[in-house]
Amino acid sequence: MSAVRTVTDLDPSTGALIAEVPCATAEEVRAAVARARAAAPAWAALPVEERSACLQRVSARLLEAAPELGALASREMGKPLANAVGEVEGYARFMLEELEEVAEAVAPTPFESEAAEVVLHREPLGVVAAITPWNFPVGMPLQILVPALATGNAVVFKPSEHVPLTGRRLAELLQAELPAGVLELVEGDGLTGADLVAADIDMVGFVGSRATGETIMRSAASGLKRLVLELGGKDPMLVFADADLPAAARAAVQHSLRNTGQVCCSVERVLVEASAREAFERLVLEEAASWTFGDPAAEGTRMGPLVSHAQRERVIAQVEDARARGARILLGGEVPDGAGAFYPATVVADAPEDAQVVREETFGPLVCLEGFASEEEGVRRANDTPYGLGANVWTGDSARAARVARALRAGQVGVNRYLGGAKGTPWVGARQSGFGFLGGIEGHRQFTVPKTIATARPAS
């Protein structure tokens, strides 16, 4: 009898065990896209506004729910207490705001026909497999299950494996208010969630790792499975020396430190016009001093730990290759005695071009410096590398903001801001960053298969 796999489930402040959890195996992973298949008709068959009703009831459950969700997605991946119950009441919020637009999305579409009555309707795929990340483990997974479930499909669903009691909470959140079958938890490692792709299921929603998402394309292929990727970014702020200096420092470090650095769309990369080098520099040490790490317990805390060890082994990586390329390490870049996966905020400078720190996803709490000289140069050095996910300018000239933003390759730029969007604008993924797109409505009928019927008009 061979082994139970498992995953080791650890407290990344203290090295802790929190929980060894047992990994499905590939005869439970097809078991429950079995229980999925079955119930997915009678869902898809309810009204749209029966399944938002269900899903309204989550809503308030994960906000009666945040404290003790929060405290346990902070413990498994290292979150600062406050913001991970911000997170869950955050997005908690936020479903019911989609709910609206999938309503919309999904309602039937007339066309004028001289011949026929047209109408364009969008019915569910069936099963969705829901692969989804540890960093923020609460709202990336309610952005693929809010959609998916309200546009009519069964779900099945595998956290990661660095929150799988988040995962497994969250899941039974749902569970509560949705029929049997309709939404299923896997638990797992990446072997899982392998089983789940090659099962048979309609469409795969997945947010995590360029690589991964290579590995998950090829294997739906054989199945032409639908699928939606949510990738990585390297993503550039181009800072000109016109640009309003201080908060565009404030928002550098921010935004390459904030959740320890783990953000598919932090900023990784700032560069910064060649004659406001020296004050951004300035800047950037005084507002990143005050990003100190610690118990992410603990009020006031503005880093935790990062998730792992081994994640901390990667940023690593990243820093000593840099500094033996010959890039400055302004501050930080020394690992901390102790326990735990902490690491410091740093900030580098001057990485050459082919530095690890500038061509592969950090994903940790960096700020990466460097110059350039002119416009052209700027934008052609952002745009080298194969994502394109976000993007940033500063500058105090809007004709120069409105051509650098529209030449930046990148699903989403911010002018003089970071990220941002409004109602109905979806989250897309550029280049490799991403394959298909979530939010919006474009984004929810991503999860619907179009359907025209065309009926003849009656003989006059």
The other form holds:
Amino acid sequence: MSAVRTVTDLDPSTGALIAEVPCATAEEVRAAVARARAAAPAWAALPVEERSACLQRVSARLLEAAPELGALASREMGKPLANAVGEVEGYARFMLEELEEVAEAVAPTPFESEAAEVVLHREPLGVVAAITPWNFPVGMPLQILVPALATGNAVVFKPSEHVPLTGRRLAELLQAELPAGVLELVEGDGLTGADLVAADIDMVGFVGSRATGETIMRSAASGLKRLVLELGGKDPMLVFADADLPAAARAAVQHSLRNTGQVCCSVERVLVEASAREAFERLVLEEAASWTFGDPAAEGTRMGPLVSHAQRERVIAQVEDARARGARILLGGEVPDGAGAFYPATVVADAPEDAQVVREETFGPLVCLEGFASEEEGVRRANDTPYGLGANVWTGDSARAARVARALRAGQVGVNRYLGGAKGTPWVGARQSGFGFLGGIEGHRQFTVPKTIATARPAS
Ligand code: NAD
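Starting from the form predicted alone above, please write out the structure of the form predicted together with nicotinamide-adenine-dinucleotide.
Once more the chain from above appears, this time first in line as the rest of the complex follows.
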């Protein structure tokens, strides 16, 4: 008999073992999908208001469980405790807004026709696989689970192997309010995820890396499974000399280092107009110096460790590659002693255009500063990436702001601010940062298929 495969759940602050979690076998994955398939029709048949009512009760449970769930997430992936609790509370409230939008998204739409009474319905797809990352271990799953369930699908949820207990607890809170089988949990690693994609599902809702997104897309071709893929990024920030430099520097540092840089829409490159370089560099260094790392459970900690030693190795490799290619390391860049996967806030300047830190997603606490001489060069270099998640531009010239914002190839652009939309705007990864998108009326509809019913009018 072959040994059971497990995921080893480690506390990244200390290296201590939290749990060994057995991975579901392919057979167990198929059984979970079969249970979801059996539960799907009755769930789909409920009015959207009833499905929403179940999920509103889940929101209340999440708010109540926020301290406990946040502490678990913080321990498993290392984000500061206050941020982890805030994530649970924030998404528990946000899901209530999403539920209102879903009701609008699936409302039947009548169309004009003399020959027939025509109504467009939005029907659920059946069974959705939700496969999610660890960086927002409650928020990212909810972004898929809430619209998938509220639109009437059953879901099989596979959380990240880095946050298995957070994923399990989140599933329990949902299952406490949902009919049996409507939300199934499968635990495990990437191979478990692959088994789930290969199983009898109708759609994959995935948040994770571009490489895994490509693998899932290939596998989903068999059976023409629908896809929403929210992937990585290499978000540029463009700072012109006429910008409010202190505000831009604060945003550059905060959004490079937040969550120890492990955010899909982190600022990954800061391109600064040549004449403002020196002043901007000084402001960034002053700001970044206050971003010290420490125990995520301690009050006031701004940065915890990276999620794992493997993730830290990727960050070290990028910094050392940049150093070897002549970049200046203005702050940090030295690996601290100790068992945890900590890495200091690091400022890298003038890495060449072919350096890893300029080309590949870093997902670590780096502020990467580059220069540009003209608007044309700044825009060209900002767009020189296969990714297209977010971007932001800082300038005092409103005509230029409008021009550059339209020229940047990204799903979301901030002007004299970081990203952010309004209620109803979708979360979009353009180019290779995504396929399909989440949020807003159009995002929720991706968990449905349109169906037109045309009923002949009685002959008069
Ligand atoms: P990952 O791609 O390594 O893993 C994500 C999930 O996919 C995990 O649950 C993993 O077990 C599973 N998986 C791995 N291989 C698989 C396979 N072959 N088939 C099916 N499932 C498989 O990503 P990660 O390290 O967990 O997360 C970090 C990445 O997520 C970063 O690239 C980040 O930018 C991205 N991300 C994107 C968004 C967004 O909204 N665009 C949000 C958060 C994170």
